[in-house]
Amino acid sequence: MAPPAASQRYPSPSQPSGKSEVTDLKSQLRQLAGSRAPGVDDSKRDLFKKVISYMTIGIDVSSVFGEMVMCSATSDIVLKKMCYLYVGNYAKGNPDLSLLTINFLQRDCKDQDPMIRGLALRSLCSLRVPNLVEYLVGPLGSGLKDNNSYVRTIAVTGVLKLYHISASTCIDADFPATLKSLMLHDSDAQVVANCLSALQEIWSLEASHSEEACREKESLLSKPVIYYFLNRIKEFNEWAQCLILELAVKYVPSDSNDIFDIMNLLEDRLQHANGAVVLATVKVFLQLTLSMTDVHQQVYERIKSPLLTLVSSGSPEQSYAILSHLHLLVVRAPFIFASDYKHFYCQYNEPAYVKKLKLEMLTAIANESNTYEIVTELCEYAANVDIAIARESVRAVGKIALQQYDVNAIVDRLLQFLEMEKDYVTAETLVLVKDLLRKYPQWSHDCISVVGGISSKNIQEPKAKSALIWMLGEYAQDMSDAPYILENLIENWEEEHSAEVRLHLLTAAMKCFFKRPPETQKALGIALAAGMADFHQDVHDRALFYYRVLQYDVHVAERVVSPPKQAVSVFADTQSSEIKDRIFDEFNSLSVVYQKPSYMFTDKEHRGPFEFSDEIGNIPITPEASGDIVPAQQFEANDKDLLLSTDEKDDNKGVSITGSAYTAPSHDNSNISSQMQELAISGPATSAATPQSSFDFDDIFGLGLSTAPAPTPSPPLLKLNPRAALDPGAFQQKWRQLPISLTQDCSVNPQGIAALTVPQSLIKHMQSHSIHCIASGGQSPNFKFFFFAQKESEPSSNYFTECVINSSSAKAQIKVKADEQSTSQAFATVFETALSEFGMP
């Protein structure tokens, strides 16, 4: 079948066909205006319907204003709240035009219908229109007398938009005190709900000018009025319950007595189906027995049965909500928890943010008696096919490890976890065994005889390969093997992305050597030479240090990397006890959810603005030159220089030393200490008199440093595409979309901090490795970007990142996100290689 000709559509009754469909409409309103034929409403409501639809897609119908208005004599409330619908939303742009408003609203607020009348009043008080501020006086004045709640109720919300618009005609009119008449004496709740929260935020934004505003905000609080409210709280809605109860939080009690009345008259409260209300009561009970110990112990007891029932009945939402305010609680009183521990076992269909905090809170209420039983949980949970859960209950169950002093059989558990072949599993255990054994050193032989098991091959994630490579040089003694899986290790330098390794490496390398010297002697003496030449700021400085520190002497090198150690009583905790009270004192509030007090997340100093840069994203950047960069080559000889002295410069000039092949004897624990005497170089005080120390230094270990040039810095395995672009839209989809590959800490240079602000030197430093900047924003100290970059073999292989510079502890925390996981690594490489070389010559 054809589709009908053009003549014979009909336009769609949302879209006007042409600029005459809003000319036709103001025509047929004006027709209808006068009209009382029967029916004649009904054609009203399809033309009103018309125009509100028009209104709402967008499209300027401001020109039927004056027929709106006519149309409105009527005595439909639909047409009078589609009336006023209009009106209210061209009022405020066209203020010549709400005069024609002003006659018939005041008539509404004189109609005998109630519910017109409160329309009409609400409507006027909507405005917002500076100039008719005189007219809204009267009606509101005859609202907060009317006899209808309903009315009263618009009235006494229309006091605090008058306020908005113009403060001083608020006050004159005596508004407030009249507020507080109907607040005290009104029958109805909500009306004296409304009254509370309008002279609420009336009295605070006056009480910073007048002396008796602050006394009026301060009689809201006084015995009488609490009191009050309280013996009504029944009759008024959550919300407005929730409003009362956070006055009640700021009342102070005269003594014991008055505590226990006023819990008394909120007991019933805590039995309460919404969990708003009963958190807010929750707060009233801690916040008044903070003074009296044993009542705030048996107010945790009280408290418990109807939180932990709201987490069990709720929503998700609802039952993480409360359940960040109990582990507030739990981390308080955890003995009082400690029996109720089931609660927290993670159910099935749990969403894994609810999973999480259960997690936390089973570690916090572990104690002798539950441990076992807890610890069993957790550890089935270590098989979860939600890897994430699983990682966090081997990390539980260590935490658990580390708090209890009877850990024999959570010790077997974890060497357990080693067994279970499962990648993640393995990397979170050796995390924990390595802070376990910090703290439990008497555990050093079950432990160190599983983890000698494992195949340093078999770990990729750069923590758990550092918490290995930490028991390879803390327990090299015991470990047979330790010297040749570092000197693998070491070997295989180049391909080693993570610096936190390289840095563990260095460190390793050197312990093991101070325990075992022949074994350990070649590869320490290539972990220093491959430290030096390394493009990572930390990494080249610790193996400088090292270098110095050992031509200095060992002994003392000795002392400084591997002194006698304590074991670790106590771990340091992430918040201070300060911030704990804050959030504390903010209870039942985003800062309970967010863990943080809420000036961290509100404050723009804390906050920062976020700006998306259209131009840096859509914008190809060529890469800058980058001649300036100091090659690897003179920067090593810099430090040469550093490392003699004057007199050693001088007469080494033209020497040429080689190092020859060292065959490491077999290994004797009797023989340690003459083989580290034997390497044992003179103090400063001989120093300059044996010039040739330093040359034997070099070529004891290899290093050849004396005059062969150092080695240069392999460049990075990952090329970028320096052409790079790519749209903000589909960086912000990337983002949300893609997982957090991996999350680094670093430092900035001090150099880079001071030229930080100015934050466009930054993008273009990125820039010139062919890293883009695609957003930016924060202020001082606290600095936000985002960039991204494209592998240059192939550009649908992207990179995002985040980094944060706190220009206060020149620190930076970047999050990598990749198409191409598996290179999130060796990009993160590229990326803190380059952010060090921030503003530096």
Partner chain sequence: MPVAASAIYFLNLRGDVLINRTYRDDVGGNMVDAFRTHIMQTKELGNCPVRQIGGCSFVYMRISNVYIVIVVSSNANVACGFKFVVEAVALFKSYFGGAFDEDAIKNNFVLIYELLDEIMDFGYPQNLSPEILKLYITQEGVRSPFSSKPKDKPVPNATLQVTGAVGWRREGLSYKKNEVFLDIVESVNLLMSSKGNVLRCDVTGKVLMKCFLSGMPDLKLGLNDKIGLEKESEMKSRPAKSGKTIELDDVTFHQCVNLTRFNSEKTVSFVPPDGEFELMKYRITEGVNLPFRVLPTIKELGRTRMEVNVKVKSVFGAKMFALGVVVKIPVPKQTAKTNFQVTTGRAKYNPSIDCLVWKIRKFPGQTESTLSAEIELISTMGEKKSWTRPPIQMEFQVPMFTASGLRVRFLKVWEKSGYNTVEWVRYITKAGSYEIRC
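Go ahead and give the structure of the form predicted in complex with its partner chain, now that the form predicted alone is out.
Here we give the lone chain, stripped of any partners or molecules.
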């Protein structure tokens, strides 16, 4: 079976070579077609092999279709197989020619030899040519009744293939019923298994439009059928066992005896050498006992050992598949695995994907009794050559510290990391120290003394730099040279590429100024000037805002920028428990490996560059809690990071006060926000009324800057109140009461879509059109907003809008409700115009 010469196979399969060879083959085949000379089969074999090898490497050999079919009249089974393979591959592209093959395939289906009958039937069903289905029904029917089980197994799968080519033909021939009776009565295990997989597939596809199929699908899950399978599960091969176990998962047991019966029947499956069988059994056990808490616990204990064995045997890929599942279980019930932490220690040569999972598991199971050992081990990994793993390890130590087990010792370790003098370790550690400080401000003294010693020049990563700058601002009073470090950083403003870092610099300079005004005054001035000249919109806006709020009243500014901090008690969780439960329900599938439920990667609408982690319909309109600080966890609950960055937290405070409504404005601030708006509109004039009016404000910071008020948009047909206010409770009430007066679909221009990476961008835009957001949610590509607006002249006439935007299709749907129904069309026009201008420069 030598392959053709290397020159023909290479250099590339896509190269359209082999034309002359194909013509050559064609003529040779033609010569042999009619010949009955002895030894002709051998030369045919060689030619066929050549054809197949061309086919494999991608050379189009469909032109010899006719010759191949002519040569197929043979009793040699090897030749037949190769011919079937060829025909199966090219029939779809040559439906007319395939008709030629029907004849000989049908004849072979009646061959004496069951092997040939089976092969012919399989090839016949694999032609996948819709207009040939009529020729399939007969051979399939007799195949199902064949006295040889090999033919029957193939016929059963054939029915499924027929269903996929033409569902109606399959149903009309009443094949599902035949399969059902075969499934329940055939003596051969493989026939039964194939019936089961075929019926499951057919009925679940049919169920959407046929009640009968629905009933049949249910009947597969009836007690007699389930027990029929489970009682003879040992007769099936390992793959069929997986199939049966998967079926058993869906079975709803009648009572607890039923549950224990099934578990007793299946217990020995946990000892099976095939990991897939073990996992499937584990799934059955877990699902059956969901309602019985203590038994469920025992199940965890029981399955632990087999799973750990599977992890340590087999290829890394296989252990990865098992580990992913173990990871899920560990996260669900960490205490059960707490004593097994040593199993999750990484080996030096393990692939990174295995190490990463292990690190996460070590983090999850850390508790009072094992923290010391686990953290010691993690510290070893921080010195790992693989930078990604080293980073993960530092992060893992930090996460354990945040869980509060023996923080004291862990803080020491983190500080040791800083002494390792590796850029990436230092960077990760800084981010973690920052988070630790946010949760445990009482540690500030120990941390700050070390952090103060780090030279900001060695830190390049934006995240780490931001963290350091945040600490400099927050703990300016404890670090003697904080203002000077900040000053240095601010002087290099132009070289700072990350907007995040620049934003942090602004805030830190402000905070530092409130604590140590004389030393920071100059730096703050430079920062504000540079910030206002910044090309980045957010940096510019924040600088301008700081400038104005300082101008208005330094004390208000301090309250806004640097209020007394509350320690963060719980950081936002990454995944909702609903999603976790869904993944758990889909145990033993890709969902577990991807760590997201299947609808996110199988449904078309959910796919895309970004994950969409909440169903659009579930975005609640919750009235925000009152208070100066919007609780961090209500903000961006979808954040992928475990911890919200300080940036977002600070933003949250700063911006909600400006009234530009990030997510939902908190209305206790409304008096400040209205004052601020007046300030913005009336410009420097109002500053005369402030206590600081005695000195020239601009001179303090060395700024000579006139603040021009933002031009208000030209008033559209309907005049809306730019300062309308409504509390979320009232919105909710109105939304319930009023009927929908208008539903409209419109498209969003491409620039808008490009700008719509986070809901906030649209909110700001609509704000400038006097349409205010009350609540928003979602992530690319689906966003949902609730807006309201008020008629300028009549404060009692409000408009309420629900707007759903799908950024992948660039479509928006708006529902308008109004106090004054008659003007809702006018409002919709205003809304649409505003929306259409979104993203325009």
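Numbering follows the first chain given and starts at 1. Just so it is clear, the structure is predicted and the values come from calculations on it, not from any experiment. Between two forms, the rigid core is defined as the largest C-alpha subset superposing within 1.5 Å.
- Relative to the superposed core, residue 158 shifts its CA atom by 2 Å or more between these two forms.
- Once the cores line up, the CA of residue 473 ends up less than 2 angstroms apart between these two forms.
- Put the two forms on the same core and the Cα of residue 135 is off by 2 Å or more between these two forms.
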